[in-house]
Each structure stands twice: as C-alpha cells, then as structure tokens.
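Only one chain is included here, represented as structure tokens and corresponding to the form predicted alone.
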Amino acid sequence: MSDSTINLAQVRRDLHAIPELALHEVQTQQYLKKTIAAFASDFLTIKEVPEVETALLVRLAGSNSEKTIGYRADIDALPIEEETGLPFASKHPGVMHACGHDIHMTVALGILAYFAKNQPKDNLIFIFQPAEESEAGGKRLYEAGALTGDFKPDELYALHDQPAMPAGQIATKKGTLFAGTTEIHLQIVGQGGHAAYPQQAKDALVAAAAFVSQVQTVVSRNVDPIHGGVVTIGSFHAGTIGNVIAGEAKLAGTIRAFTQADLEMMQKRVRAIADGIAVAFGVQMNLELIQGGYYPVENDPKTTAAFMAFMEEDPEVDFAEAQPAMTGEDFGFLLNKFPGTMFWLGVGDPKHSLHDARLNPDEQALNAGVQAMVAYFKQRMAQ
C-alpha cells in the first residue's frame, strides 16, 4: 500500500518464523509492540491486559470520537511440526503458524500502519488476540473487562485465511458463516484383565468402540438435515498388548453445529450415549464437554449488508459470496457480544488445506487484504 510504513511480506516472514502456543505468544507479543511503537503518533495508545498477559491492544482516536470501529487478529501458532522448507520457516521445533495467524496479524499491522499515518474519523482500536486456537483468548479478554472504556468497539471485525480461495479474493455471507464447537475429553476407567478371562474385567476398549459407534447418530438421528453438525473423535488410545483386557481408555474429539441450540442438544445427546454405554457395560465413563468461547460465527444483518455491498462494488476487491463451514473461530464469542463480521481472505494455496505442515500462503493476499479494509474503514467512517 503506498503510504503504508511496513514492509508487509517481512513482516509476515518475521512472524512466521517465531510461531507460539497459546497463552505463550510472548515474543510475537514483543515483535508486534516493537513494529507499532514505530508508527508512533499523538493519537496512538497502546495498552496491555494483566489478566491475558499476550495479549495486545492498541486504540487510534478519531478526529470525531463518536463511533469505535474494532479490528480483531488473532497471534497463536499450532503444535505442528513444519514441513514447507521455507528460508523462514519456523525457528521453534514443533509449532507452526499452520492456521495462517501470520497473515491475520500481518494484514492487522498493515491497516493499522495506514491510519495511524492518516488519521481516522472514528476510533478504530486494534486487538491482538491469544489463544484462539485453545483457551478462548476472546472470552477471556472480555470477561477481563479489557474491551470496555475507549476500548470498546461499536462493530468489530476480523478475517480468516482460506487457502482454497485465490489469493486477495474476500468472502463472507449473511447469518452464520463458522460452526461453533465443543471439544470431547472422555476417560473411560473399566478393570483390566486376561484375554482369555473377559468375565473377570470390564473391557474399556469395547466400551470406547461403542460410545464411538454410537455418537455417529447424534447428527445423522437428531439434527435437522438442513442445519448440519459433526461428531467426530479424533484420538481413541487403549490397551498396551494384545492378549492383555484394556482397564481404561482414552477419547477426544469435537462436536460442531451452526446454531448454538443445535450444539447445546448434541452436547446433550452425547452425554447421555455416555451414560447409557456406562450402565452397559459396567464402566466408569469420565466425560468433559469443553465449550468455553466457541460459539457460532454469526455476522450481524447491519454490518455484514454493509461489508458486502462495499466489496461488491468495488472494483479493486475480488469478492465472492462465502458458503457456511465447520470451521470453528472464537471470534463467535465476540460477535455474540458486539456486532461485526468476520471473512475469509484467499491466500491461494489449494493444495494445502488450514492446519497442514505444508501450508504455504501466497503473500499477494496482503497487500490486497489490507487495501480493501482501509478503503471499507474509511467508507465506513464517512457515512
């Protein structure tokens, strides 16, 4: 972008090459102050949250004060291995920026580079968000209070990488764009055993094949066709030998659905499987239903009409109408308390899909992300 300060490519490069678990984004934290203290103005404040210690705020006063526009990027990495062979892959063995954090980041510093040079008519606040991929960072950074004050937004919005899409072309819909999920930890204790005496123990292992059996049916026998949902679980770990009776197993998977009563139903409806398959067969089922902040990606009627019909128009943005996904995104907990609109952002990598040791995104997706919210914010603020 001609009057941006950064250079967009290096700054993702840079970012990339230092990914970090959630909660422990304390270098990607210090590049990200460092980069912003350089675009130092009289109407910019950077603020730290001591309940959520990476996390990262930063708030631009507008010329006329009366309206906060939010722009949320999420900052942790994956436990992935790399496998891209990039000159700047990954300096830490066995995190990766697998989900494109670097991107959103990248494409974050680059509006916020602009407006901090041309200063905006509304607040704009900027929100370098943790824990996205675990930990619900937006939960947590609203039940700490930090998005009130001059830190509240009035809308809020925030991208996603898509590397199917071609890189630069933006995409959302109306109504329900990402699933909202709930996470599946469930310890099955029975009593271990001799092969050759099953009626002596209580076999955990097929215990754990029929609870895996039978949640097949949450979606297939309970949700409407229309709506959609997913049950899958993804580790399954027990016994140590063949001729040995397995005493305890080990599950864990996801439940997704695009409607928070549809999630809270199958929730339910895979609590009493497990209840049901304890009494069976005479095991101990320790079942854990995690949600935290994962609710459904729902866009607001107001700002999505808004974000759509300026993306369509104009003619420097390739824009597409996005179909709904299974994708999970905590930022469904923020669009449940503030209104706003997240979007996909192509990043041309079709070969490779989000969460692949291989994902490589075509960094021409920046600069085009970056030129099409400086010119909606700047829209937006004219109205």
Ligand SMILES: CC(=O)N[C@@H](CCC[C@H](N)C(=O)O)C(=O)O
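Rigid core here is just the name for the largest C-alpha set that superposes within 1.5 Å across the two forms. Residue numbers count along the first chain shown, from 1. It should be emphasised that the depicted structure is a prediction, and the values quoted were computed from it without experimental measurement. What changes on going to the form predicted in complex with the ligand:
- Relative to the superposed core, A309 undergoes a Cα shift smaller than 2 Å between the two forms.
- Once both forms are fitted on their rigid core, the CA atom of T148 lies less than 2 Å apart between the two forms.
- Once the rigid core is used as the reference frame, the Cα position of V244 differs between the two forms by 2 Å or more.
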Contents of the next structure:
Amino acid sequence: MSDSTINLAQVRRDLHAIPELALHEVQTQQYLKKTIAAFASDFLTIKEVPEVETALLVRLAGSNSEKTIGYRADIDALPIEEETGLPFASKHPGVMHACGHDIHMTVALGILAYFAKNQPKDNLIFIFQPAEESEAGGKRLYEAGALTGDFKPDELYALHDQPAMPAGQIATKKGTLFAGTTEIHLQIVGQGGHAAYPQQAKDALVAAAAFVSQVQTVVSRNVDPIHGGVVTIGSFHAGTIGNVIAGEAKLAGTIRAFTQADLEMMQKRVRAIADGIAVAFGVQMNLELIQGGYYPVENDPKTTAAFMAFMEEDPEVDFAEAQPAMTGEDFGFLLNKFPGTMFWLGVGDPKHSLHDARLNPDEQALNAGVQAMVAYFKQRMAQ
Ligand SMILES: CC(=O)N[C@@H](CCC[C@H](N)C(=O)O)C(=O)O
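Any chance you could show the form predicted in complex with the ligand after that form predicted alone?
In what comes next, the whole complex appears, and the chain from above leads the way.
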C-alpha cells in the first residue's frame, strides 16, 4: 500500500551517521529539509522556528479538512561513543543515535513522503523536534508558540523505538505509558587537603558517597511500593589522585515516577537529604533539580482507544498491549497540551537496550511503522 518515494533504510543510515546533541542538530535539520523539499508537493509548507533553530515543522494541507493531525519525531542524539562497527556508524566522535531517533525521523519521513504524494483528507503536521534527551525541546517549541494557528494539532502521535520488542511490533496502552522525570545536577564544594590530614579538610567525595547511598532510601522508604519509582545517579566525578582529599564532587542523575505527585514528593526528599548532608559533612551542596517538560506520558483515552482498536484489528499489524515503562519522554509535555497517543515500535535488538553503544535496530521496523501509521491516519481521516 505504501508507495513511499524514499529508500527508508538509506535515509535511516544517512541520519544515523550524523548524530548531533540537543539543540545542535544543524546537519540533521539540513538533511531533513533537503529530503522534504524533494517531495515537491504543492500542498506542503515548511516552517522554521527562530526560538528553536534546529526544529522543523511541515504541514500538508488536507483536501477536505475537518481537523489537524500531528505527528512528532525527535531528532537529537546522545553523548555516547558508538561501538556497533557498522559501515554507516556515527561520523561524529562521542555522539550516537543510541536512542533510535534516526528510526523515529525515518518513519516520520516515510509517512510524510506517502501523504506528500497522496493528499490527505485532513491536515497533517509533522514536528521534527530537537532536544528530547535533554533541554526539553517539546516544551520549548510549545512556549515559542510554534504549535498554534495552522500548526495546532487537534490530536498528536509519536513513537519510541523499543529494541526488546520484535521488529515492526507496535505496542501501547491507555493512561500512563512513561514516567515523568527530573534531572539531578549536584556540585558538592568542600575543602581539599592532604590524605594524611582529613581533620583539616571537608571531604567532598565522602559527602557525595553518602548522598548516593542515602537517596536510595527515597524509593525504598518514601514511595508507595505499588506505585514504583527510580532514583539513579549515573555520573560521579571527584578527586584527582589517591593521596589528595577531594575538595569538589559533581554528580548527575535522574528521578522518575508515574505521577506528578510522586515525582514532586521524591524531589522534596532528595532536597532534604542534600540539606542533611550539608550539615553532617560541613560541605556546600549546590543542587539543581530540573523537570523541564518531562511530565509523565499520559495517553489520551479517546485517541488511544481508536489507535489500539485499529492496530488490533489490522491483520498487517503485530500489536501488543504495553506495560508502563520508567523511560522518560518530553512528549509528556505535549500530551499535557494536546490529546494524543505515544506508542512503542519494536526494533528487534533484544541484546542491547536503548542508550547502549552497541544498539543496532532491525531496519525492517521502518516499513512496518510507516505502513501502520499511513493506514491508521487514512482510517482516522475517513471518520
Ligand atoms: C526514551 C528515553 O530514553 N528517554 C530519556 C529521556 C531523558 C529525560 C531527562 N533528560 C532525564 O534524564 O531525566 C530517558 O532517559 O528516559
């Protein structure tokens, strides 16, 4: 059914080779612009957003529109050195599409290519959004007023690839799909000194170690076990050599929960623990907790019921009901503003999780994702 005019695997490989970090997606945006311009459709318009320079919005005017359907793809990559050894591996040292946003962009381009040739009944907008991994690109776009007027979606969709699922399988659920998250950034300032004279120093490394241990109690002692939650400290830097007491430590991490109320309670507990460490160790705790736009991803009941009913019934689609996941997504912010549905697309690499330097998605998922969404949008527009 899809007469996509693009070679999906080639597009994905081109994008995979040029990963860029949040808000620096310059080459990626150029590539997207060039590809979309080649669709040469007279009902297609492209919009750039001065406040979010690397974003790209595309609108296909419907032939007999009653509504505007939005589809969002995130475009940024992660600060990870790729270890796949693939011939089209990242050309950018230390940066990799290890979260599969190359897959997300390619599926979006595939859907766009189809409807650029086959005018949709309703308006379709495509949001190529920077900065999903950090810097809250979705919130930035919304606050810049980019999703207003002709670019205001009545309903909005997005996918995230999932290596643990078979390539091409689609999964989602009603209600909360992903957690809300909050980034932890902590600088601990103590007083360095000679390892032999700890009494003259304020050891930032020991204070940092105590902080890491104590925040483990937030999930084990403060969160209702039935609700679940995560506090992970993923980065810890302190000291230079074994016989010098560290005067400074820098930590980064993430807090996650399925409800905003739990997330805010956990933020308070992390702050309280930091305050306690400051007193106990005589150090300065410069703690920043940044939620940005990473609200829990709450799927809308109506669009999700329609989406699930379609995917369950379409014999071409391998559909499964999803469990909630502790991954975060700034699509949660956009779903707080517009009704819509986020779903997983399986990319069949069960040995490697998202954010693994060896992640190697199965490209068969590309066509399956495009086909399923083209079919769904066609049916949704007929209603
Ligand atoms: C799907 C995925 O992996 N998303 C990221 C989103 C990052 C949120 C934020 N920067 C944080 O770390 O809290 C994730 O790590 O889940």
